[in-house]
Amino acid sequence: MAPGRPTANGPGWGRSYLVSPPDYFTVAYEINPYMHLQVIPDHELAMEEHQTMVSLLRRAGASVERLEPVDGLPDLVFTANAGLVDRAGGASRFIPSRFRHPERQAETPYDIAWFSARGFDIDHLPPEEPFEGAGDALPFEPEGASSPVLLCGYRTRSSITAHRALSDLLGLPVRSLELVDDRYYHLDLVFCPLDGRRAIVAPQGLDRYGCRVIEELVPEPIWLEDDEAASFSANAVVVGTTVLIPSCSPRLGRLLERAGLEVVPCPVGEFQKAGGGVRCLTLALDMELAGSRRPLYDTSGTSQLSSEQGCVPPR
């Protein structure tokens, strides 16, 4: 099997991550339902949680690179939102985010500078549409498929119009999922690919169409119950057969272990005060996304592929 493709032993990516230490992390503004200026994270505990997460990633077999923290940018720690990485075909491309909230827009020059310094080509999306990187875009490649489908969330932080631009840029089928509950404001709070057959899914954040898209694409979805979704169980990171998860109920743990996965608790409660979990704190540097580099989504919003493969907007 080709390297970088999903097997029963993982999603085919997620063995290299970018993190940014929480030196300046705090809650300095309110841009999601979890952030409250009256609830300030414990700085020492946040540092400890982040260091533990990095140690667990390395113990699971992942490499970890560092983006230097910046005073005045407390959410730079959530590197998943920096953008989207594509390493397909030996290329190195970075698509930076276009943050919806002004409070986070100053992060982008630092993200671009990090990737530019390492030889990545920088591909920009149209400036008028918000898009928040790997927080709202995760690939899933079913067993036997030749390329992944990119699942993308929209409404709260990203625009559905940005999905069309992503599809054109990457030559990759995109499926748009509307995030219907403000508590689940990014896709990575409701969807976590595990391997070529399974994904953790929080249906609480999706409409009926979105659940149907996942049912058609993922052979064995693991659906979260209300308390599991609310505790960020979908905001996990997978390294091979190891799942680093912020919170895991006994029921969910049994389901994951039955699927042959090792469950490793990775509490990040201080970061959850700002609305982020393990996936939010990491940006995968080894995703392989680019397909045929031809448009797969026409200007009318109707996919040029079949509904089994392409991006079908919700009705």
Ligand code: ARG
Given for the second form:
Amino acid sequence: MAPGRPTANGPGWGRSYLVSPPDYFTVAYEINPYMHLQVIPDHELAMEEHQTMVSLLRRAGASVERLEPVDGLPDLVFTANAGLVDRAGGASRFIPSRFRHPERQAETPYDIAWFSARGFDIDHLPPEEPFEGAGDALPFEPEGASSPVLLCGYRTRSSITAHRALSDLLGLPVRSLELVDDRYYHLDLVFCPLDGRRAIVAPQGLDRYGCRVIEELVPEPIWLEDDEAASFSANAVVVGTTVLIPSCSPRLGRLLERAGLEVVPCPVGEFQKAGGGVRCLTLALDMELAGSRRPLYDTSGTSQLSSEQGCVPPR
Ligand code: ARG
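Show the form predicted in complex with the named molecule, please, the one above being the form predicted alone.
Below is the whole assembly, all chains and molecules, this chain first.
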């Protein structure tokens, strides 16, 4: 079996992560509906939650690498937003984010420096359009397919125009999903690929078109109820068949276990005060993205939907 392919035992990636400890983590500005300058995270508790998360990742079989925290960059902890990593075909490629908010833009030189120092090629997106990395881009590869589709969120943070550039850069079909509710401002708050058949999905953050894209692509989506979505249950990390999840209702737990997955609660309440959960705190270092078969911004599978909102017609 080719490496990086999804199996019944997981998405085929997600065994290696970059994290950045919360030494300087706080809420110093408000750029999402969860951040309130009056609600400051508890430093000790945040450090503890982060350490526990790293231990749980390791216990599940993942390796964890460290990006040095930087004073004055409180959101650097959310490494999912650093950019997108591609290891396809033995390549080491990093596409840095272009943060929408000036408050986070100073993170990028540190992200680039980390990847450059490790021999990654740095591929830049055009400068004009915001794109917030793996927080807004997650691959799904249906069982039996030969390459993944990259699902990309846009509106609040990333711009849809960046998606075409990403598709061209990766030679990969990209499906653009509009994030319609500001509470779900990144794709990783509404979508979590589990394996070649399943994904956790919060329809609360998507429009009808987005839900249909998911229905077409994912054979067995696990749809979240309102309280599950609001408590960041889609912001989980999958290591093989282990799901590290910020919160899990008994109902969701039963569904995941029925799907053969082990549910490991990973409370990150202090980080939720800044609008992030487990997925936001990690950047997978082993995604294999680049394809060569369908090197276009691909709308083929949803052609009947292409006139609807959220789908840029092909050039
Ligand atoms: N405070 C951060 C921001 O608003 C949280 C980022 C959460 N990251 C994510 N991948 N959803 O940018």
